[in-house]
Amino acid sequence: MELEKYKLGGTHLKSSDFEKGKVLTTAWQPNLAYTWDNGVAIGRYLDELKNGRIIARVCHECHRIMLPPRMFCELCFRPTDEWMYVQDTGVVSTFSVARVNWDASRRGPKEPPLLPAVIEIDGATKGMGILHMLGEVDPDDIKAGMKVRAVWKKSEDRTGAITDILYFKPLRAAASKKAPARRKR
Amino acid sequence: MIKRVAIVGIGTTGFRPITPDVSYRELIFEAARKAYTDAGIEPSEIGGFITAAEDFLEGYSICDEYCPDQIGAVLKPTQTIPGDFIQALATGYMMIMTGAFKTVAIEAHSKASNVKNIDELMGFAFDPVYNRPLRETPHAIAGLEMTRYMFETCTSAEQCARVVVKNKGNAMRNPYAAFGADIAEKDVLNSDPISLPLHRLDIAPHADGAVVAVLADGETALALSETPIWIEGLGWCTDTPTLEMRDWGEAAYARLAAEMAYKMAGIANPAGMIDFAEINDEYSFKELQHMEALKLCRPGEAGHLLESGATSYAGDIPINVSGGALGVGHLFEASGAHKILELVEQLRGEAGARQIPDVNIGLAQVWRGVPTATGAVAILSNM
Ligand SMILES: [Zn+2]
């Protein structure tokens, strides 16, 4: 290194120099818990994932079938109409090829790269959906635009949480793996 | 010709112990959504928006990130003051002043019925080196105030008690209230003792609550509102955080936050002048405290003011006819929120019940709570 060949003065610290307390610190653990009330438009999406379906709200100004759910309109702020049931279909917006995990760490040479996508969902307004992760999906297959479906717990592991949904699949998967030549960038 | 700012428009979920049936954001949105009627305004003719929120009482990093639907602020000019209400008032009131805003609403609320372990998140205030360690109940800090300021002004324990017994009174005439109760000073003195000399019932319960506040400038008030109520005075500031140099007796945070106040409404003679307050009774003393430091009455005078009953509903100059955090709740950040709603449905001759007759000159003050020695005071006007 080209650096490395100026010397620089003072004392160097190492990191085990802080985990041995060779440098005065004060450390504290915050114990903090929150329960945040769901109230009825959170409160009613996850009941509904519970079911195995997807509801979305809808403004009769601005006709937005909105997903997530919400009981007022932002843009019109008035509250929202009714409830409508959306697909658990959808296309693909934007996705990405997670190498790491949420708290930065690596993932191991042989666990697969996570692949957080934001789905539009069928009978919702355009640009509206659900944020997930998609799977059984070779990563190098996705597209923005493709076509994808929910894949669900079981009825009786789903707890009301966006995880009741495991992950989106393309639609046509069975067809893609088997799909003799995998394309190359 | 002088530039004001006026408040043409506020809304209010009111205050409950618990609000299990609304998120905070459907909770917010219904104060917001008043706000807005009642100035007469839709958000997108709004310039600005101020929401007064705090990350740790959210429990949400980058808090400020969550605010805009609810308040009608998508894509407009936002932003976040990890303050009192009263904080945010002061930073709308200087946007409009700049003469770039016309009209700026701003937003306070409590969720606290959603923090599980609030004297851990109070204690998480204290100094992690030389105050935490010790572990002390956040209460303790009141406790020691409250011991100081007795000592200081020869104030007994009954006075104390009577401020609890007046303000939940007063609660019961409010709609808004949380915590009205018809009490004794006994009940007060023979509560759980918590951090002597205080006692349960001298510590403001927890309510949750929103409160939307529409403001504008002069011109634009005056095409809007019949009762535009104005902003006279603002004031507000920080004592050192260093408990073990701070002054235990006298909240000097609050006197000099009233000096600014006063002297940019040019007031030269609070007590003459000001016809009703609401201050901030988070525990019991802090009333008797603050009004002293108010110059509402001299040191010491407090606790013989409220026992002559100048200080009741009917009474000479009254304080907290709206019950106060002692009567209403404490809502942390929307503390301020509360207190200006108060000024303003007084000052517009729409308090019902609890209505003052001929007001017009009404002073809010707020303390952050323990630990902080943070005060902030509006002074409003209806002339
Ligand atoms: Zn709409």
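We call the rigid core whatever largest set of C-alpha positions still superposes within 1.5 Å between the two forms. Owing to the predicted nature of the structure, the values given are computational and were not obtained by experimental measurement. Residue numbers count along the first chain shown, from 1. First, how it differs from the form predicted alone.
- Once both forms are overlaid on the rigid core, the distance between the two CA positions of residue 28 between the two forms is 2 angstroms or more.
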Given for the second form:
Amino acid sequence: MELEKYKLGGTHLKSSDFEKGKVLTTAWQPNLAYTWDNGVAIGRYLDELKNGRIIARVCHECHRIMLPPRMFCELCFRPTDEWMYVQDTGVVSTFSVARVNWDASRRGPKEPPLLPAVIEIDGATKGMGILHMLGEVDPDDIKAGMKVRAVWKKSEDRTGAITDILYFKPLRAAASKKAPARRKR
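After the form predicted in complex with its partner chain, can we look at the form predicted alone?
Below you will find a single chain and nothing else.
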């Protein structure tokens, strides 16, 4: 028969074979720990975040300031040239109002939504930026093009991770807390 050549052989098992203990089974928890090498560019980037600074790489060939930084330019196929500090301010490129957690579970009805956004960082080439969270803003007030500033953890709490920036908040919110300017006479 044509199908015979596809049989893999072996012993056919039934559910009852497992239930009656005719099949040896074992249960174990694999150790799935792993490490990831940050590399030169991301390693320096994370070190600078720990110090409260954002750093990028410059490519003199295609005139880009790349964030996150990389040691190799994917457009002109050459090593990047130098490090450059950029601002901790930027513009919201795109955003989402998420009513689910990162593990896809529903947020409680009293929990505020998560507000992930892509932030184009000032000083980096347009279109270069990072994915991070927005804070201190009503979801209905978020707009593409909104100016934002990083809110950092206290220096003693930073670990050299992207989470050293707690979130980005609108610049207008900070400005609105200032006393109104007096008119000159």
